[in-house]
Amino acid sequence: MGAELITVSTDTQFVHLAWKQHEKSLENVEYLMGADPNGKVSRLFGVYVEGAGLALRGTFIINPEGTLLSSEVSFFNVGRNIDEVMRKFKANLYVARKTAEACPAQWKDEGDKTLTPGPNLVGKVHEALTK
């Protein structure tokens, strides 16, 4: 879909290599896995926990112009849901093309119901989605 995916963790490149070699769900990974053992990138994104020397699990969608479109931060031991990440990514692609529309929480893909923000929508989102 035209995205560049990069994962970054406070692990070293050697730990990343070990994960890739021994974790079946990572064996076919082709995206970049960045090592941030000093926490510089993690601090930049506001997810570094100084006392632990680790980063919280952050997911960030950034457009080609460098604008942050979506961010989600979870605690160390809470996994991310790739289906929700992809939903948000596709929604951001959609509203970049159709700037007068908004994708509600239930929106999953092109053709799903969208909203047109404005004063007439206030207090009437449910009605607009069930028409």
The other form holds:
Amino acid sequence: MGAELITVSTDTQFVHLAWKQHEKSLENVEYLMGADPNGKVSRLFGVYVEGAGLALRGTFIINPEGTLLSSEVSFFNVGRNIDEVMRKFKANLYVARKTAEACPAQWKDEGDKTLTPGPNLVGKVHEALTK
Amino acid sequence: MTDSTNGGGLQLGASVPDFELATYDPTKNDFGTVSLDQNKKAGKWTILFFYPADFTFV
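Alongside the form predicted alone that was just displayed, please also present the structure of the form predicted in complex with the partner chain.
After this comes the whole thing, all chains and molecules, with the earlier chain placed first.
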């Protein structure tokens, strides 16, 4: 899909290796596991918690031009839904190609209803989504 | 939340400064590095997925 998924924590790459080899639920992992032990990259994205030395659960989508297009952060104790991450990624790919359109909340994949913002859509979002 | 996140982070639509990370690549079972510039040059999107710690849930 022309994308690189990188998971990042403040653990080192050596701990990533050990975790990958021990945790059964990581058996099929194929993405790069990034190490940010000094918190530099976590700070850049505003997810580093100084007192804890840990990164919050932040997800960031950056296009090939280097522009930040999506960001979502939740606290330590609430996990993310990977389907929602992929939905946002696919939506970003879609609107990068179809620049006049926008993907509403219910958009899941290619072929689902999109919106085309403009004078005709003002006050008519419901009609556009249900017609 | 004064002890919370540091550095404010980046605004959506902003150009992300280059960064580099040491990596473990499970497909090659090898260490390496990855950088934003490298991905940009390859025409790739970059998805960063931060989490607090290995050996916990993600």
